[in-house]
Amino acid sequence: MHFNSLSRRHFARIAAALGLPTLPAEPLRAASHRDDRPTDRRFPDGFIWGTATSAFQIEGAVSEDGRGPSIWDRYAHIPGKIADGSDADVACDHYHRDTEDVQLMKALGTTAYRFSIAWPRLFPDGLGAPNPKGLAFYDRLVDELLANGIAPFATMYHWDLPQALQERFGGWRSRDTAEVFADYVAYAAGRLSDRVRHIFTVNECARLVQLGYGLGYDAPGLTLPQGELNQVRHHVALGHGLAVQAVRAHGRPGTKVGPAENIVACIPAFDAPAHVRAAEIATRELNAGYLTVMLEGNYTDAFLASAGADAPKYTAEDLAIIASPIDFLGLNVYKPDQYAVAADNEAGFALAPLPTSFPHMYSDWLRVAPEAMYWSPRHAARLWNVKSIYITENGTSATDEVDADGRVWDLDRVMYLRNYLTQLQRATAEGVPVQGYFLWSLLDNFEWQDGFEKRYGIHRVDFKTQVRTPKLSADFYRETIRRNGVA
C-alpha cells in the first residue's frame, strides 16, 4: 500500500506504534509560549490582514429582493462557456450567510474585508431608481463586518455589469457606461461612506478588457477588433477616473479611494542593476492602458505608436479624468508576467521567454514566483511614487483533497502562501510602503470560466450543503495575523 493512500486514523496506528507524532485532530492554535522568531521579520506594526472575495462569485440569491440580471448572469448560463456546466445562482449562498461568513473572518483575526457590491443589486438595470433592499443587503454586511472590529474596503466593479447596459449601450464599448458607472458609485458612496472609509474604483481593468471583450473567454463574450478593444480600455479606465471623482464628490470627507489593478508583472532575471532598470521600463510600458495612465495622465509614446491607427480616441479632459488623484494603489499579485533583461535597444528592454518547465500551481496559468510579490509593489512605488499600497488578491487554487475526517491539508497553498509572504514582508523592511495585504479568498467560490471546479479558498465549501470548513491553509494564516510575520 503507498503511504500516501493510508487514511489519517490508519496514520495515527501505524505512527503510535513507531512512537511518531500524529496529525491532531483539531486546527492549531495560537502558541502559549513566547515567539522567538526576530522582530526584523515581521511586518510593520499596524499592517492591515484581510481577505478578499466579490459579489458575483460568493452571493447567489441572484433574483432575489429586486436584483436585476448581469453580464455573467447571462454568460454562465450559455451551454459551454463554464468548465463544470455551473452558475452562480446560488453560489455559496452569502447572501443569507453573511453572518456566518463574518464569524469566519473574525476566527482567523482578520482587520479588514475587501468585497465587491453587486452593480445590479443595487440598479437592477444599471441607472434609473435604487433598489433599497439591494442597499440594504450591504449596509447589514457593512454594520455586521463593524461590530466584530473588521474594517469593510468596498470594491465598486468586479465584472458584474447589469445586463440592461450591455444591451442599451455595448457595455464599455460605449462611453455612456463609464458615466452611468458614476452615477452608481455616487449613490453608493453617498450611502456608506460613513462606514466604509476604503472604496476600489474598478477591479482588474486588464482582464475585464481582454478576456471579455478581446479573446471573448469572460462575459460579455466579445471578440472586438484591436481598434474597439484599445476604446474599450480607454472607457474602462475614464469609468475608474470618474468614479474617483463620484466618491470625492459624494462620499464623507476622508473617505479614501483608489484602484485595483491585476498589473502585468514585470521581474527582472536576476537582480543585477541593469536587469532592475529594464524590469522598471518593461513594467511602465506593458502596464501602458491602464496604470500607466491612471498614474501618470497620458499615454506612453510607445504605446501609442504601437496601437498606430488602434490607438484610442480621447481628449485632454479624458486624461485629466482617469488621472485623477488616488490615495492607494491596490495590486493583485499572483504570478510573473514577464522576466525583463537589460537591452541595448531602443525600448531599453527585452522580455525572456518563460520555459516550458516553469513551475505553477494547479491552475495552468498560475505560475509561481514568489518574487512578484516583491517586485510589484516595489516598481509602483519607485515608477510613480505611490505612497500607499494595498495587495488587493493573493492565493492560490489546489486539489484540496479531503480526508477521511473532513479535513484539507492543503500543503501545497501553504508553501505558496509562505513564499510569497516572505517576498512581502522584504519588501515591507526595504520600506515599500504597502500598508495591507487580501489572501484571495474567504470561501471556495464560482471562479468565473472555471465554474466550482478549482477552489482557492481558505475554507473548503461543500457546495451541496454550504457548509464551510477551515483548511489547513486557514490556521496558517490565522498564525501569521497572530505574529503579524510570516509562520
The other form holds:
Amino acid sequence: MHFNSLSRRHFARIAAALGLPTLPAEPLRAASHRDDRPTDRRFPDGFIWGTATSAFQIEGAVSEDGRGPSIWDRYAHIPGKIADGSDADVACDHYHRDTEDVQLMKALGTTAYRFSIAWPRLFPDGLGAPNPKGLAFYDRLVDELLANGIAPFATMYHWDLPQALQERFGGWRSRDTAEVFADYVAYAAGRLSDRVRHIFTVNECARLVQLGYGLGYDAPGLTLPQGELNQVRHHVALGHGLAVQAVRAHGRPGTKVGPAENIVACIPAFDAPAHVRAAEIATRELNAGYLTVMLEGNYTDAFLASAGADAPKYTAEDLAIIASPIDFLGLNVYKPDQYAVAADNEAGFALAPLPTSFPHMYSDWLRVAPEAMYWSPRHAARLWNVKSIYITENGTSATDEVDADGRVWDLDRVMYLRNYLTQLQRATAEGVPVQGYFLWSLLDNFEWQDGFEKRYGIHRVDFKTQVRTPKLSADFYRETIRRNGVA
Ligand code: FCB
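Can I get the form predicted in complex with beta-D-fucopyranose as well, since the one above is the form predicted on its own?
Full complex below, order starting with the chain above.
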C-alpha cells in the first residue's frame, strides 16, 4: 500500500471521529467574493479557452467507414514498441462518442476545441479518390461543436500518415509526401472551412522528425543519418508551407492558418537584460529548422554551417513556400528546453547545463518550469513580430489515483496548470499577443509510445467501460474559464 493512500484514510478516520466533513464528492465551486479581488490574474477580454486532442489518440474505429491504416496503426502493433503493449484500435472510442465529448467541453465552458483530422479517413491511400464517409464524421463533429457554441480549430497533420504513403514514397523522406499533403489539405479546407475558420498545418514538425526519423521512438521508427534527417526536416517544413498555400487557394476567404509547433523553449537563466537577449538569440538558432525558416524564409548561417555537408538540398522557391505568410503562430509549451546565459562568443549565447536534480512531472521528459510559458510567446513575438499566438498545447501527465468515490484529486496537475497559466497571464498583461489557450488534454488518451500508462486528461477515461469522469483539474479549468483568470 502506498503511503499516500494510508495517510488519506488515516485523516479520513480522524475527520470522522471529530465529526468533520469529509471530502466532497461534488466538484468544488469557488466562493463568489473572490470575483472582485483586485489582484485577480485576469486574461484579456475575449481570450479563447479550449482543449486539445488528436485523431489517432482518441478516435478508435480504425477500420470503420473506409478509413485506411496509418503508420501509427502499424507501429503500435509491433511488439515492444508501446510501453504497456496497447494499441489505439479503440482508444477513447471518440468516433462513436463525439456527442458526449462535446458535452464535456460545454460543461467546462470552453469556447474552442483543437482536434485533428485523420488523413487516412479522408484519403485511405493518402491520395487519389476521397472517402466521403471519412469526411462525414468531421462534418458531424464540426456541426455539433458549433451547435454548442464551440469554435472548431482543426489540425491537418498530427502524425497519422497514411501507411500507403510510407510504402509508396518513404513518408516524409520524399517531397512527394509534402505535395500530396497539400492536396489533402486543399480538399479538407475546401469542404470544411465554411465552418472551420482556423486551421493548423502540421503538429510539432520538430518531434515528428526527431523522434520518428532520427531516434526511432515514434512511427515510422527510423534512425536516419543526419543528412537524410535534415532532408526529412526540410520536406516537413515544405509540407507546412504548401498546406498554408492550399488553405489560401481552396479555403473560404478569411480562413486563418498557421503551424502548431513545439518551440524549443529557451529561457534566460534569470531575468537580466543580457541573459534575456541571449535567450532570444538561442530561440532563433535552436528553432532554425522550423519556426525560424517559416518566419524568416531562410535557414540561419549557423544552422547551415553546423550541418555542413549534411545540410538539406533546397531551392529558393522552397524557402519562399515554407515562409508563406501565416495568420497566427501555434505554440505547444510543456517544458523548458534550454537555459541561456550571455556569452562573449560569436553565437552571442551559451547554454547552461541542466542539473540532474531539475524537477519534472510524472513523465520524466516533462521538466517543469512555468516561466517557459512566459518566455516562449514573448521571444516569438519579439523575434518575428508575430501578432497573433495561440498556445496550442499545454498540460501534464499525473498518476491520477482514483479514490473510493471514483474521484481523481490531481493536485499535481492543478499545480502545474495554475503556475503555467500564471506565467501566461503575465505575458498577456505585458502585451504579448496570445489570444487563446488549448489545454492538453480533454481526455486521457493513447499517449504514443507510453500507451495508456501516462494520462494527460482533465477527464479520466476508464478504458474498460469508456466512462469519462471529470478530475479536480476539470473543476479548476472550469473556474479559470468562468472568471477569465487563473483560479
Ligand atoms: C505532444 C503531442 C501530443 C501529446 C502531448 C503530451 O508532443 O503533440 O500529441 O502527446 O505531447
